[in-house]
Amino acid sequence: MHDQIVDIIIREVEEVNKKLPNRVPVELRNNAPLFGTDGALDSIGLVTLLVAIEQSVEDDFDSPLTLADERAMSQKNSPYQTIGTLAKYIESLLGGSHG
């Protein structure tokens, strides 16, 4: 499941990259910085990406998902830092809804 989620994130990041002055280095896969100190995304870019990922995850896993919520925002370590941290967060949300 993790690799499938990473592939979804990368696919959506590549779409967002087409509109960004600073690209997210998708070739780094799990370690590619998304948001924060080293990230290429500003807050609007992050929200755009999260909405696209939510739609793709819902299509692929037939499970509705909300990525930008109080739970995510209040975590000590942001799930939005890298592709890998976001994939783990999505996996935990899907595991909770399917388990």
Second form
Amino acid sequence: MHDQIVDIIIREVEEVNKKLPNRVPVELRNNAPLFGTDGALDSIGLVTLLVAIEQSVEDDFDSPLTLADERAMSQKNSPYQTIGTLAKYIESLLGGSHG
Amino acid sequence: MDNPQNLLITGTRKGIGKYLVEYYIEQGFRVIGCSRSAADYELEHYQHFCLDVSNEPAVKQMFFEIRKGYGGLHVLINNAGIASMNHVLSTPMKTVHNILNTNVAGTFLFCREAAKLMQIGQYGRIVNFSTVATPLQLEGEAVYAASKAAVFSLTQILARELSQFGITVNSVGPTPVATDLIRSVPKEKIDHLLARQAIPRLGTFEDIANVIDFFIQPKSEFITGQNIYLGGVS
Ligand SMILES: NC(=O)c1ccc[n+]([C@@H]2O[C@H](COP(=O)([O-])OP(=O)(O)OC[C@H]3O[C@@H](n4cnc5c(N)ncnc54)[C@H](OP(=O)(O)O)[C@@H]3O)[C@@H](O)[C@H]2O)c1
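Having looked at the form predicted alone, could you now put up the form predicted together with the partner chain?
Following is the full complex, with the preceding chain placed first.
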């Protein structure tokens, strides 16, 4: 499941990259920084990406998903720091609702 | 309409919401609605969901189905609302939670999920419901009036946060309208309230639809974060 989610994230990041001045280095896969100290995304870039990923995961897993987290805008503890942390976070949400 | 727009209204089993369903189908929209109980009517171009607007998993599931079935959403009308006439000293906390959940949390949740669909097309119109009970400081409706003040605050800030997606967020504040919502309010109280309006009469469904029409037309793209009270209340 992890790889499938990483692939979805990379696909959507590549879309966002087309519109960004600083691109996210997707070739680093799990280690690619998204948001926070080294991330290329600002908060609008981040929420736009999250909505796109949410809808993509919903389509691929045929189940509703909500990416909303208290730590979203935190520079330190955000689950959105790298592609890897985001993938793990989504996995935990899907795992939670699918038992 | 050549390309019918998709319009979602909450609280459509009865009252103002039910009228708006019929009205906007007539205007050529594809209408989706919801309420806790089933609606006792069926209409072409209308789909009903049974849910509580503050139930996140149920609401999420509905938006998932809307995205799959309709592809996107153009208009959201956050009409579902509840009130309770009571003195502060005899108002149970359960009532406070219920009113805040439906009026504030429900409105927030629908705005959040609708905006996710609307940003796909970089276009959206959201209309929330406030009330003249807030500016008129209606005694006996403290929690209700406060909940609608919160709705207006949400309206103003969401207008700013969502503007970059082509989404406008406004609110309409009806005067008393003859529905079940005000059935338990004594007649003297209503008469007293009407006397404080610039135009002292009950509001009609048409008065409300008229304001919504203005907010949701495509050319109202520069109108956002605004509230319009009916009857000349300010
Ligand atoms: N009537 C007035 O004088 C007046 C004045 C100012 C503002 N307003 C506002 O206008 C809006 C509509 O009011 P109305 O007069 O049409 O009220 P109403 O006749 O009591 O109808 C309320 C509608 O909302 C639904 N609803 C209530 N709570 C819900 C929940 N938690 N989840 C989903 N649906 C819910 C109800 O259906 P279910 O019971 O099946 O859920 C019903 O269809 C409200 O926001 C109200 O505050 C009304």
